[in-house]
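This document starts with one chain, in the form predicted alone, laid out as structure tokens.
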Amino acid sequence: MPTDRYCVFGNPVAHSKSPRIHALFAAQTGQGISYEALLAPLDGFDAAVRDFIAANGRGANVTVPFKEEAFRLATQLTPRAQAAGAVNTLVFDQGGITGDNTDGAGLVRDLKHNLGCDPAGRRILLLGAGGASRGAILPLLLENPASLVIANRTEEKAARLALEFARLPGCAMEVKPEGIGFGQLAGRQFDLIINATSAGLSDAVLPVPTFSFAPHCVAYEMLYGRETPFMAQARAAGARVADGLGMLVEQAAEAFFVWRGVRPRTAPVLAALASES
């Protein structure tokens, strides 16, 4: 079977689990692909992508810090990539370069299928107003939550982001997001709290009141592979806690489906990664 080339671009990228994940997907589905991690220079992302295309690359994932550059590089964008303002999946064909964003779909699928936490009807708090939040907002809204609040250290940034999605053309949503500062969380409770900030990388503590974790709350940390202060705080408040490993695998499965038209089973891959850690 001929082998089609795929990769993940990042800087740094040597730590990426994506090659292992996609190797497991390929073996499971019988797809003839190769997948590698490629370090792109900080000032040479576009050139690295074009070199990969010239070497018969069929598609790529994109991780930090290149998701916004990938958005600008794409000659066409999917609606979810347009909404996110960032691209984590590229498709190369005769039509050019298509940019997609599978992060939000991966988050929702992990919540619903792996954690049994359906966002429908839940009061959702999304912490942070950066790129990770942008990718999650539309997929969460499309699940019809009871409410979606975006909280950020800078209230104005959260408010602008919420307004942008409230005005999103062609997307009829019953619930409009609300943007607030962390100081406005007092007295409010949520059934699902998602940390989309990078605070856990520096072990920074987020100013989320303990009261915000409602009974039976699910606390979701987008980072994976480490215990963060947000996770510790959520456990102390009695919340059910999950990290972002499932999101990583599910967004990869969505990208695999975009490229190959085949949706791999993620449960065996999650089990394999857990046994290897």
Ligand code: ATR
Contents of the next structure:
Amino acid sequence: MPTDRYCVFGNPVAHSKSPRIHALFAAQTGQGISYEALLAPLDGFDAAVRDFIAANGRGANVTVPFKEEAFRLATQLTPRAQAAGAVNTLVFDQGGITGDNTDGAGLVRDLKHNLGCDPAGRRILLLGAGGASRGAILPLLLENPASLVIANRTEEKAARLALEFARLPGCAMEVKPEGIGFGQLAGRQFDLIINATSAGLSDAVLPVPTFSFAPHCVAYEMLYGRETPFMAQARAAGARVADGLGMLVEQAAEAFFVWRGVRPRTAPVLAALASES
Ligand code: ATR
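Could the form predicted in complex with the ligand be shown next, to go alongside the form predicted alone?
Following is the full complex, with the preceding chain placed first.
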């Protein structure tokens, strides 16, 4: 059977778990694909993609720091990529280069299916107003939460982001997001708190009041592979804590589905990764 080529572009990329995840998906579903990690030069993302297409590449994932460049490179965008302003999944075919974004769908799927935490009806706090946060907003709003507050160190960025999504054309959502600074969290409680900041990478502590973690709160850290100060803080406040490994596997499964039309089962892959780390 001929092998269809896929890859993940990043810089750095050697640490990526995506080749392992997609190898497990391929084995499980019997799909004849190969999937490799490709280091693109910081100033050579477009050329790396075009070389890969010329070498019969059928699709690619895109990770840090190329998601915005991939957004610009795509000749067409899915609505969720358009809303996210970033692309993590590319499809190469006769129609050109399609840019998609499966990160938000991966987050929602991890919450609902793996963690039993349906965003519907919950008061949600999203920490951060960068790319990771932006990609999560529309998928969360579409789940009909009771409310969605975006809190950021730089208040103005949160306010701008919230306004942008409140005005999203063609979206008749009941809930309009609200953007605030961390200082305005005092006295407010949430049932689901998602950390989409990069603070954990430098072990920085976020000024989230203990009171903000409502009873039975779920605290979700988008990073994985380390216990961040946010996770420790949430645990101390009595919250149920999850890291972003499930989101990683679910966004990969969604990309696999986009490419192959087959949805792999994620539970065995998550279990395999957890036992390997
Ligand atoms: P990403 O694509 O991972 O979201 P980004 O666009 O650089 O990366 O955004 C990083 C986010 O983490 C921002 O919301 C940033 O807050 P600012 O907008 O105020 O810069 C947040 N962040 C990073 N380090 C932080 C820290 N030590 N404390 C609080 N927020 C932090």
